[in-house]
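Have a look below at one chain only, the form predicted on its own, in C-alpha cells format.
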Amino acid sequence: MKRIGIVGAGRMAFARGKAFLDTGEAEIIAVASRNIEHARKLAQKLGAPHAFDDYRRIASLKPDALLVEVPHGVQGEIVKWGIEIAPGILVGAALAVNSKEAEEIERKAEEEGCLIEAGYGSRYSALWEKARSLITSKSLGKPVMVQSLALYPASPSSWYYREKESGGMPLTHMTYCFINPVRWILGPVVEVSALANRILHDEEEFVKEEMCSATLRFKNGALYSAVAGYISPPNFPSLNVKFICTKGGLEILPSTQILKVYRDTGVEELDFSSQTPPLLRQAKTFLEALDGKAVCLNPPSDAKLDVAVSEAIVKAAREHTVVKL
C-alpha cells in the first residue's frame, strides 16, 4: 500500500487523489494548502490522517510519492522540494510553468532517482489509445491533417485566468486539449505559427492569450489547427478533435467518449464510456512504475516538449512571427 501526499486542496486535488484510493493500492497520508480549512476538508474525504498549512509538514511521515496540484506559479518550488523527499510525484499536468524550470525538474528528478509523471491524461483514455493505433497503423492512410476545438468557460476568479499563476492559457489548457495527446500520436513538432486576442476579459493580471488559435508542423508533414480558449457559448460544442487522413478519418468527442471513424465503407461509431476512466488508469501506471512494474506515458523527457510548444504558441502570437522547434 503506497502512502501519497497531496499539496493542493481544489477539485482535481479531489479527483486526483480520489483515483489513488480507487486503485487498492494506496492511501491518502495528508493533504497540505495554504487555506488550512480546505486541507481539512479535503483530508477528511479521502481519509487522510493529517492536514497542514505548509507543505513542507509532510516529509516528517516519509511519504512513498505525492500528488501535487497547485497553480503552475508555485507549482515549480514545490516539485523540486518534492523531488528530495519522496520517490515519485505525480504533478498536476503540465510539468513547469517555462522550459527553464523543465530542465530543472528532469534534471534534479534524474538525479535523485525519483519517478515525475506529468498529469495529461488523454494518453490513458481507451478512446485516445484506439485513435492512435488507427493511426498510427496506417489503415486509414497518412495523416495529413488534425483540428481541434478546445472551449472551457474558465472564471475570471479563478487561477487559470491569471497570467503569472497559471502561465497562461496555452500551457494550462491548449498542452492538455489537446496537444499532449495529438504529440503523441503525431510525433515531434517542428513548427509553430498562432494568432489570439483577449476580448471577454482584458484586465492586466489575466491570461494574454483568451483564445488563441495555434497551427502545428510535425515532423512527418501533418498540420495541427488548434482552437483553444476561455470563452465558451452556451450550448455550444466546446470539444472535438478530427483527423484527416489519405484514406479516411477520425472525430473525436471527448464529452461523450465517442469515436467516429470514416472510411469508404461508411462511418463507424465506437463508445468508450464504460471504460476504465483515465484518472484511475493513470493512478494504477504510477504506483506500478514505482515498483518498477510499468512505464508512465509523460516522464520529463516528453512532458517538457508540451512546454516548449506553449512557449512557441506565446511568442508566435505575441510576436507575429513561426517559430522552429
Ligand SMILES: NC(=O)c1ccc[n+]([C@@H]2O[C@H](COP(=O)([O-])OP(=O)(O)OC[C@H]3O[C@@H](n4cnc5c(N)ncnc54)[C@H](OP(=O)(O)O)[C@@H]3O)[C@@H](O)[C@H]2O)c1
Second form
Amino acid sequence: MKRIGIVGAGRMAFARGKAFLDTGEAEIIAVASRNIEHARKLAQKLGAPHAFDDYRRIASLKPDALLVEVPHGVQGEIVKWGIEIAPGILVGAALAVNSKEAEEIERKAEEEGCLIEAGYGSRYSALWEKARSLITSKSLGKPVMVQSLALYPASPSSWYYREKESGGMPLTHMTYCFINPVRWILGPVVEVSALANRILHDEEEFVKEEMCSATLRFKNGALYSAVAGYISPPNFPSLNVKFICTKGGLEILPSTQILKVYRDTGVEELDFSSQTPPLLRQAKTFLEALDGKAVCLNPPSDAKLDVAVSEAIVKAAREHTVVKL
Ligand SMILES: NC(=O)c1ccc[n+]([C@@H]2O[C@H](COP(=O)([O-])OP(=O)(O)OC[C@H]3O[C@@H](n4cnc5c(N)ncnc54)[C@H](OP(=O)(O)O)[C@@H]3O)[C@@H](O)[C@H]2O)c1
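Show the other one: the form predicted together with this ligand, since we just had the form predicted on its own.
Below, the chain from earlier opens the complete complex, with every other chain and molecule after it.
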C-alpha cells in the first residue's frame, strides 16, 4: 500500500485522490491546503488521518508520493520541495508555469531520483489509444490536419482566470485540450502561430488570451488548428477533435467518449464510455512506476514540451509572429 500526501483540496484533488483509493493500492495519509477547513473536509472524504494548512507538515509523515493539485503559478515551489521529501509526485496538469521552471524540475527530479508525472489524462484513455493506433499505423493514410475546439466556462472569480496564478489560458487549458494528446500522436511541433482576443472579462489581472486560435506545424508536415478559450455558450458542443488523413478521418467527442472513424467503406462509431476511467489508469500506472514496474506517459522530458508550445502560442499571439521550436 502506497501512502499518498495531497497538496490542494479542490475539484481535482478529490477526483485524483479518489482515483488513487480506487486502485486499491494506495491510502491518503494527509491533505494540506491554504484553508484548513477545505483540507479537513477533503481529508474526511478520502479517509486521511491528517489535515494541514501548511503543506510542509506532510514531510514528517514520510509519504511514498505526493499529489499536487494547486494553481500552476504556485505549484512550482511545492513540487521543488516535494522532490526532496518524496520518491514521486503526480502534478495536476501542466508540469510547470514556464519552461525555465519545467527544466529546473526535470533536472532536480533526476538528481534526487524522484518520479514526476504531469497529470494529462488523455494518454491513459482507451479512446485516445485507439485514435493513436489508427493514425500511427497509417490505416487512414497520412495525417494532414487536426482541428480541435475546447471551450471551458471558467469562473472569473477562480484562479483559472488570473494570468499569474494559472500561467495563462493556453498553458492551463489548451495543453490539456488537446495539445498534449495530439503531440502524442503526431510527434514534435516545429512551428506555431496564433491570434487571441479578450472580450468577456478584460480586467488587468485576467488572462490575456481569453479565446485563442493557434496553428501548429508538426515535423511530419501535418498542421493542427486549435481553438480554445474560457467562453462557452450554453448548450454549445464545446469539445471535439477531428483528424483529417489522406484516406480517412477521425472525430473524437470527449464528452461522450465516442470515436467516429471515417473510411471509404463508411463510418464506424466506437463507444469508449464503459472503459476504465483515465484518471484511475494513470493513478495505477504512477503507483506501479514508483516500484519500477510501469512507465508513466507524461515524464518531465516530454511534459515540458507542452509548456514550451503554450509559451510559443502566447509569444506568437502577442507579437504577431511565427515561432519556431
Ligand atoms: N486532468 C484534468 O482533467 C484537469 C481538469 C481541470 C484541472 N486540472 C488541473 O488540476 C489542478 C487543480 O485544479 P482544480 O480544478 O482542482 O482547482 P481548484 O478546484 O480551484 O482547487 C485548487 C486548490 O488549490 C488551492 N489554491 C488556490 N489558490 C491558491 C494559491 N494562490 N496558493 C496556494 N493554494 C491555492 C486551493 O486551496 P484552498 O481551497 O485551501 O484555498 C484549492 O485547494 C490544476 O493543475 C489544473 O490545471 C486538471
